[in-house]
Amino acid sequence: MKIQGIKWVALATAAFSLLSSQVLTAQGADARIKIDTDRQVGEISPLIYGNFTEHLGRCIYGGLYEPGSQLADEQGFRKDVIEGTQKLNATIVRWPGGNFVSGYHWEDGIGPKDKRPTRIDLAWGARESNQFGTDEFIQWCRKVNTQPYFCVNLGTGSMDEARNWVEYCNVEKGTYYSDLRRQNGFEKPHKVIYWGLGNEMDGNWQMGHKNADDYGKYALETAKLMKWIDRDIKLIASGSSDYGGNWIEWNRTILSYLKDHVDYISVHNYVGNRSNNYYEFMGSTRHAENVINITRGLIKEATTKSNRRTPIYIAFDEYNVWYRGAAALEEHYNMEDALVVAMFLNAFVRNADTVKMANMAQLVNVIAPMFSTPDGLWYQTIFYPLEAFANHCKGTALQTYCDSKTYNLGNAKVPYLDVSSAYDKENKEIIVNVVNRHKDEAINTDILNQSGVFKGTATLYEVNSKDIKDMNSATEHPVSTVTKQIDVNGNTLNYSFPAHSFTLIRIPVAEE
């Protein structure tokens, strides 16, 4: 009886589907993307939508901080800047590097103004008068209402020195640092949670380069000294950035060295599109991806040999479109690029349960999502789809099938449609985000609720423009969010998607 069963199910599943593919056929629908509320990734972090600052170029001066500008508050921060990060929804803000950290030395940048030293940035070979120091980032980042993530010098700097940073920061009162706060002005504890033990220190790029196992033994130390001053805090390692090497080595040794200790592992990744191949370009995120995948291993075959209670994350602490080498990195976006950015998104979506934090690098006008001049700001074209994203993705990620035709990339079948999705209990809404790669065809997809029905508006935020090559500038604004709204009712909701398009689709949902 049990075989006779099976069969049964065999047979009536195989007629559910051939009838499915009959109703996808009758209604000219290209693509499939079933979602089931019950085939849950993990929650969704709100960090995942964070940014990044850095002292270089005009990221710091001229964009966060510009005293003496007319579009500048009485405190010299750029209330234009604040008011696109707000838009952003940006969660949480690393600062104050990147590359400039190995050679920076935090009490530079503290105290008066008029005694702060002018030293030479080794990093990108400018001059920083530290007038933006701890201080004035804490109060941006209290404006804006985002988290501060600090990282720490591990390339020219001391244990001591990381260690005294978070007395400064987080100890109330009663001891030289946490006293030399107050005696700056601020009498409450700044409270930063999140701090980065150093910034790809697997780089020969970098102040202090070190190999696996010094840096292991260094960032070890330096771990217990700052959790010692605050054992609330929250430390990253610095996971591997170069990729030509033997990376997987780098994240496997440190992770041995840091397993009981640390709380995340960063990873960074840039990509671009050097070769002016769209279809190559599309298909550049499962670098990302892998590097996620094999990470996630890493930290399980590390937690097996600890005593920990509690998971180590990955901080996808860097990440963008960057190869055009401008001047400062004044990257101008396209519409392709913005495509990527959403199928970087999508990448940490769908790795939900371990990608806990992401920080788009960087903030404004050095290859950012916001260009500041003197008269005004104003957003590129990768700004839409992470103000998609951190607006209105949240809840639990969940295992999305999607079945549409697919490109050769190498030995790869890329497919044209990159999907993620999560459900919102509390909205009671499936959120589903879609790339159509597809640079010519719009591709005609269901989208099959499996767990319940569509019932009421859906609400539709499409980021496309004419031209892959449209970019947005001071004057002219080709590539912005479209809003949209359909009825929907029933278990499948039919949509076209547009060629080289990116869509976030919000649809309420009701128990059968």
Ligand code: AHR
The other form holds:
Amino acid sequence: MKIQGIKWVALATAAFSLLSSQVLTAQGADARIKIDTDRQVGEISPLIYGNFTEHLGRCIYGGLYEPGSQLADEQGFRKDVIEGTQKLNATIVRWPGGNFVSGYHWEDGIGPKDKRPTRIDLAWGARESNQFGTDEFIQWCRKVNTQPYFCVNLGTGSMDEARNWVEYCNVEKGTYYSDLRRQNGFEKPHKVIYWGLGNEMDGNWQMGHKNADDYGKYALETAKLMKWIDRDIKLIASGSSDYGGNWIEWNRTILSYLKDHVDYISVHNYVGNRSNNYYEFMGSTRHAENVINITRGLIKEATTKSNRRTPIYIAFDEYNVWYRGAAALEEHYNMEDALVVAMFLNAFVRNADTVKMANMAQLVNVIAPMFSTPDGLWYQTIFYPLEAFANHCKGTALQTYCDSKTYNLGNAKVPYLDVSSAYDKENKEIIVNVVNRHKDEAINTDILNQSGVFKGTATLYEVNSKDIKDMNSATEHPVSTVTKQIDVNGNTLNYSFPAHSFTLIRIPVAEE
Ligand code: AHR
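Instead of the form predicted on its own shown above, give the structure for the form predicted together with alpha-L-arabinofuranose (AHR), please.
Okay, now the whole complex, with that chain kicking things off.
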């Protein structure tokens, strides 16, 4: 990736104009959020709470896999990492990269471990021992109870390699690669459904980088072969990651080639607080939302020219804060980073009609919510908003009206409250997710139910700490989730969202 400079374009203002009104509630509250369960955006796909693991630094080796560690199980998987991943309720995990995949040959990572070659990984200037490969990743996914999502090598890799990988994983028996899997001890097919067609192929940092036409043609031919091996797989095109380039044209062109063959187009975005400007950083996820909105339009444009009956969705399959340049990408996160992660998730929920998968990059040690040491695992600040969303924000995303004060950022007016909401019909709950971007002031807010009444005990999950620069470590843990309960009865819930906080509220609604 190329880290997106936090520089705001005029486009950013359009999507936010509704939210920037200064009209305030008469009842003394500083802000109003209006919820109406009839105004639905779309079903929240559980796959938006996914993650990503790459052969990079200590993500796989020393993260997922550390044979010989007192914390590993009999297969060499770190038990504490499995437990943390389960707490995050990770629904899908992407693997093996990232930039790494563009030089990866999957056959190096199967069969007897003492026969597997060590290769040079040009993406990260490392040695790859191949001790962890396809079968190990599948075993790890089964232990975690998550869905595997493989990305194929469309950098230095061939079409044959890609289709053979599908055969190895998904064909039951009686062919060269399916029998090879069985010889390796896996009688039942792995049944990998999700397959990415290359990683960040728009970026010149990528091995085998291509222009949009060349990628479109190559990905199309590869897609055909992969689907002819198993027509039940779902394919993800490698969409934009280089926002310094002509990313709109990239997405448009590749969709024109792949519109009849892919189920998702991926987009990536990393943000950072490079100039140590808190309010600028608090506005940084608006770029991701623009990318979503524009890509939704491009999908529409492409699919009106296609005969397909099913939609193409967005897989936001790499997102996070990443800017500190830490060795081996072992970024150490603070409170403000946790707010930005919550705002990425708000953007995915607000656009639940089209964002049907998202993967935080990455899972452990490498720009990650979890950090392993030889003696244990601790959770970074960004773990907590993801954990709250993944465990509590489900159902149908709702259009949310929010009226809060704004601050100026370039030409834009950014509301202090960043909000998304959902209706969980099964549990008869409304879920409201609120980031208070204000650095110093709490915002007293009325949440109004326009389609019924709140009744019962609401549960709040709040992530906050004294200072926006507070960080967790192996010994100190100032940032975590605090749970509170409030009784509600009527159509309004009033709550004061603390300065620089994220709060997820589950509010029971009365039976009709
Ligand atoms: O997640 C780290 C790297 O960021 C990935 O390898 C690549 O896809 C992106 O540029």
